[in-house]
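One chain is shown next in structure tokens, namely the form predicted alone.
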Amino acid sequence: MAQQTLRPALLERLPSRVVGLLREIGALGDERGCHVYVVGGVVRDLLLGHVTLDLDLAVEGDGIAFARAVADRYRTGLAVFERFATARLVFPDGLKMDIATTRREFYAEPALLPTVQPAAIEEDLYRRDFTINAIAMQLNPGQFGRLLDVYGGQRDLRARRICVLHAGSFQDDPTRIFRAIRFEQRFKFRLEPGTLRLLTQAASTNLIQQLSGPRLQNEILVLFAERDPARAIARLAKLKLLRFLHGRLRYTMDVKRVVLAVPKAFAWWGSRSPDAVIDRPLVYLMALLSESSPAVIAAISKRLACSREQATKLSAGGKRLDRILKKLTAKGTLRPSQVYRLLVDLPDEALVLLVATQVSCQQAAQLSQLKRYLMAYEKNRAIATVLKGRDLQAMGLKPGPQYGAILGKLLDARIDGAVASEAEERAFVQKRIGALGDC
């Protein structure tokens, strides 16, 4: 039985513009002849008592003809989707909306996007990934704030638990199966005994296997970039979700110690750097693969379809590290060139590692060492010689493979204090020209 109530005081949790828009919107549909609701995750976390706006509205008609009705008269940017019968709009003010016509789905196959048809709300909301998350409430003007709950959303919510609507949800989605564990561990619920068996089982088939690289890679990410991903990650190997990924990759005990490490190597650059843009997400990915090869992470950079930045920044981590770490951390004092050349070609994403690696070994004058290091390397990064290799040829010297070598020796005579002038720098030069003379 549905429930239905109406309860408009819990959309008014809402800041007051967001407010306004949706009852604007709602009574668009009245004009346009169509029920309108807002579904999903922002109807669920305001009945947790948390606000997002994650807006996703869903109508019950022609969903992208109301979507361009409502960007002609807002002036949105629209993106359309005519295969799922979605659109997206972005406000001028950066607001972010997805409207949809309310449809079923079809699977022809597991794990391939589904074939969609109009239908009504009830049946849109039965075509959704859990309970928690089938909520709508209408925006029509005299029902707005109506709130339809047909399949006991609320009362998993109050239950703290996820359950999905029916028996095949994880088969006709696999990548049902993160959510599942994301929501889980965000919101510190349970699965229920049901769901959990059904997830247990499609875990143990090939299901995920058949999902392409962008859909298996954009579960995993997000699933990282929820605020506590080392919680998500213990579930994905217990589960043994992890061989998805690649058949060697293990979550051993050391591993666990680097993941959980990331929290506070992500403090420590934060307070040095706090307009450094670092993919988080990416990092955690980084300390789950740290014990790994770099064949291994070839591959699942492979598998999950890795852009090349992301791609570059994987192979960054790994078993790579561990020589940069042992030298950042042996006895006796690197010269800062030393330390720029050793560190000069990693992303910021496997710095971070770095530290993250160092915290869980627990040695706090390597670790403190490492730092002092890690410091030098900022500040020293953005020096550059004043000296090109055009003033190299004006000075007698042939182009050839010399000018990176002499104009790298430069480099490293200005980080290390060697040299500090223009003057000094052509001396430095010229002496090593006069020495290729020589030979």
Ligand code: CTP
Second form
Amino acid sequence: MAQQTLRPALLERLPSRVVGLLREIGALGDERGCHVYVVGGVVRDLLLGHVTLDLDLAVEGDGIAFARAVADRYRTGLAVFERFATARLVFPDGLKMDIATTRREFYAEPALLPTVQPAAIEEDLYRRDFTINAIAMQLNPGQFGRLLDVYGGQRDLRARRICVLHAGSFQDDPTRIFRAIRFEQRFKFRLEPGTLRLLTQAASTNLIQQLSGPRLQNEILVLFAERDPARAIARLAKLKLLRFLHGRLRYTMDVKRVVLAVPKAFAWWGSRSPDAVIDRPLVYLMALLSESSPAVIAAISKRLACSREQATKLSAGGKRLDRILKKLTAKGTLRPSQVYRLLVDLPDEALVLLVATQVSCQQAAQLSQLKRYLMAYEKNRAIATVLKGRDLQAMGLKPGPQYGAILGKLLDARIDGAVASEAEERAFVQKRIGALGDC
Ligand code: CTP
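Having seen the form predicted alone, could you give me the form predicted in complex with cytidine-5'-triphosphate?
All chains and molecules follow, beginning with the one already shown.
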């Protein structure tokens, strides 16, 4: 039997200041004569015994006017999106809250954003993705904690299944295909058979192709930001969804091994450079593309409307990285400057991926060699020559491409320890200028 009211024990999992705030906002609802609810993920998570503080509020009435009243009272930051009848508030302590007018949505065309029209809470819940995300909890005094669960959300939470509310759900919004996988994997739920059928049907059309680059990118990266993206990637492959990134993308055993090795690579990297900021979801995407050619990677960057930074990082991976890895794990010893030259253009994400790729090969000796090189590289990364271009000019070198060549060789010599002081640098440069016969 569905609960009518959220159990106090569950509510108490929220920080007390948040519960206090929700009660006050409910009272504001009474003052302004409107019903106010929290909806979506927070309610779902509370019922599962988890706490999330991404608060989504729905107001039966003018949601934007209500959001302005809340913003005034609590002196929050406020961004209003008139077209979608939503507003985002950021409280002084950083708490974020979205407030929306309860609405029905019309999808003029599948895969595009909908137009909205005010409607009662029941209809607002009906337009949502899955039953487990379509439960509302009222905030008005006297009704505080009352659950509105019209579509069997609690039943499906108990049965641990993901279930759409109507047959057109994936058509309306194909991002829900990825969301279904996200919730299925996160909570270890199942897709209800009818929902799975609808999802497979939707995935067999070109609906996802119609999604804009930023929307598809967001879904992919949000999915890869989950705790265990390897499972989600395997699911994408099984449901034949990788083709929406690129027709030639395959989830081979080798790629799978690299994806599965990413957590170990992160653990090693984190233990060496705890402060490094790594784009974790992007590393998973790079792992998925570890056997892809530069052309395929470029096409995927374009499809996902990647930023220049993301695209540069992605392009450092793929088959190109394999060639670098081969050199780093070959027999024999590389000079520190050779290692530096191999790695210097790579973003940290690609360095993590190098480790993951080598972990996936299960060759212990090569893995330790790679780690040794990476540790040495970490130290050498910061080395710079004392002499700069202007010093070379003062030493009589005419402007030209030889500047870069000589400074490059000087840096190599510094890294290899062949020169260790400014005087030695000067002697090194002088010798090269002399050899050019340029003085
Ligand atoms: N929603 C939807 N269809 C979408 C996106 C969102 O119906 N394509 C609804 C769902 O009710 C969802 C709510 O909007 O619960 C909030 O969306 P979002 O914050 O993206 O989802 P959460 O459920 O909070 O997921 P997460 O826990 O990953 O933040």
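Rigid core (definition): largest C-alpha set, two forms, superposition within 1.5 Å. Positions refer to the first chain, counted from 1. Because the structure is a prediction, the values reported are computed rather than measured.
L11 is among the residues whose C-alpha shifts by 2 Å or more between the two forms once the rigid core is aligned.
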